[in-house]
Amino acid sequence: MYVLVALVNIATRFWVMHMRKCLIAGNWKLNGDHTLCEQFAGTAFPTKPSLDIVICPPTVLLQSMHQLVKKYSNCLHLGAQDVSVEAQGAYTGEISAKMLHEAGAQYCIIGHSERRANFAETNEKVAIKMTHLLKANVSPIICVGESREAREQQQTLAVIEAQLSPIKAVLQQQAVSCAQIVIGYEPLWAVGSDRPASPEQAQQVHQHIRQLMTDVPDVDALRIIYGGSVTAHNSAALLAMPDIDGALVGGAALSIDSFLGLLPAV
């Protein structure tokens, strides 16, 4: 009897792992214009039940991109690049989670290494932003990752645990399913460089993240994607790893050809 239960549990975990849809998110950062929106919306991207494609343009382009996607595309999803830590009020220039949802965003990147480094975004602020997004029915893509110095000092896992600690606390307190979030591992030393993490290096960290989140509801449904100089040349090897569920793409997402080239064949 115990053997049968164990086999059922293993089979269930295997099935859930392979039911996680691959997610490829293109982060345009401070790039793009209406013409690029038209190019992406008008492209015949592959429509596959096992694949989610997310485009994250600058916020001012989000609403027009939403209209273009509704008109021309049946497979693209939209994401924002950031959200305010505030829900509403006298905060000139800020954009709330509710506003992003109304503009058509289904996902939103938070905790990106550039936001942490250039705008002093703390782990606690990232957790607050996640809470706002979940209330607005927008799925957060929560970025974590270590510096080159931290990796050389073998502090990678400690850094990521600290970044995820307030995230995990909120998910546990509010009993939020891991299916509602995405975690993006982006090692700072690989972002924008010609030295991306090897598939084995990325897999090790992704596996640790999944183990770290084991006591959060539906951890088997948690999608963990890799970001850090992802290109058509390395995407297949990265996506072949068992705990890598997709990619967060920067520069390669600014060209239709390069972006199409890194989409998985499955």
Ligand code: PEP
The other form holds:
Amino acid sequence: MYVLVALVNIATRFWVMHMRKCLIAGNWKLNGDHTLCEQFAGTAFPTKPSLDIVICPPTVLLQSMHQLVKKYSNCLHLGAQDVSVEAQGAYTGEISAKMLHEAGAQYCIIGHSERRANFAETNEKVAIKMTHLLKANVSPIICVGESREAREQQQTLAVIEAQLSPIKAVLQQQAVSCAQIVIGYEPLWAVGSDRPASPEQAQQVHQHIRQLMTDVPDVDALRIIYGGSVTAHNSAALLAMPDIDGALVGGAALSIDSFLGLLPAV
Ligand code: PEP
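Moving from the form predicted alone to the form predicted in complex with ligand PEP:
Below is the whole assembly, all chains and molecules, this chain first.
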């Protein structure tokens, strides 16, 4: 009897794990133009029920890329790279979650390490941004990750826990399903460095993140994607890990060939 229960549990876990659609998101950062939008929108990306492909161009290109994607009936989803911490009002230069939604964004990156380092994005601000996005029907891609020093001092998991703490509190308070969010694990030392985390290093942190989020609804539906120098050479090994549900890609998302090369085969 016990063996049967254990087998059912293992089978259920396996099934749930494979229910999570792989998500590959390209973050163009402060790069790209209308020509690159045309190239991506005009490319026949593989349409698979198990794969979501998201492109995050600079905000000013979102709306025209949205039109192009519709024109070419392309399967791409669109995402933004940041959102205002405010919902509306006298905040010159800011873009709200509702505006992003209207421009065609289904996803939005928040808490990227570059914004944390250069634009004082705190864990608390990331949680507020998440709340606005969820209200506007935009899925947040919440980035977390440790510095090289933190890793060397065995502080990786503590840093991730602190970054996720306000996020988790909001999700619990508002009973938000994990299916509505994505977490991006992006170790700072791997981003833009050509030195990605090994699949085992990334898996260890992803597994820990899933454990951390266990008391949030639908944790098995939580997609945790890895970012940091993902290319065609390392994506298959990373994506083969049980808790790695996709990739957040910077440099390799700036050309069709390099981006196509890293998409999963299945
Ligand atoms: C990023 O900045 O989100 C990123 C993952 O960049 P890269 O792929 O270039 O390391």
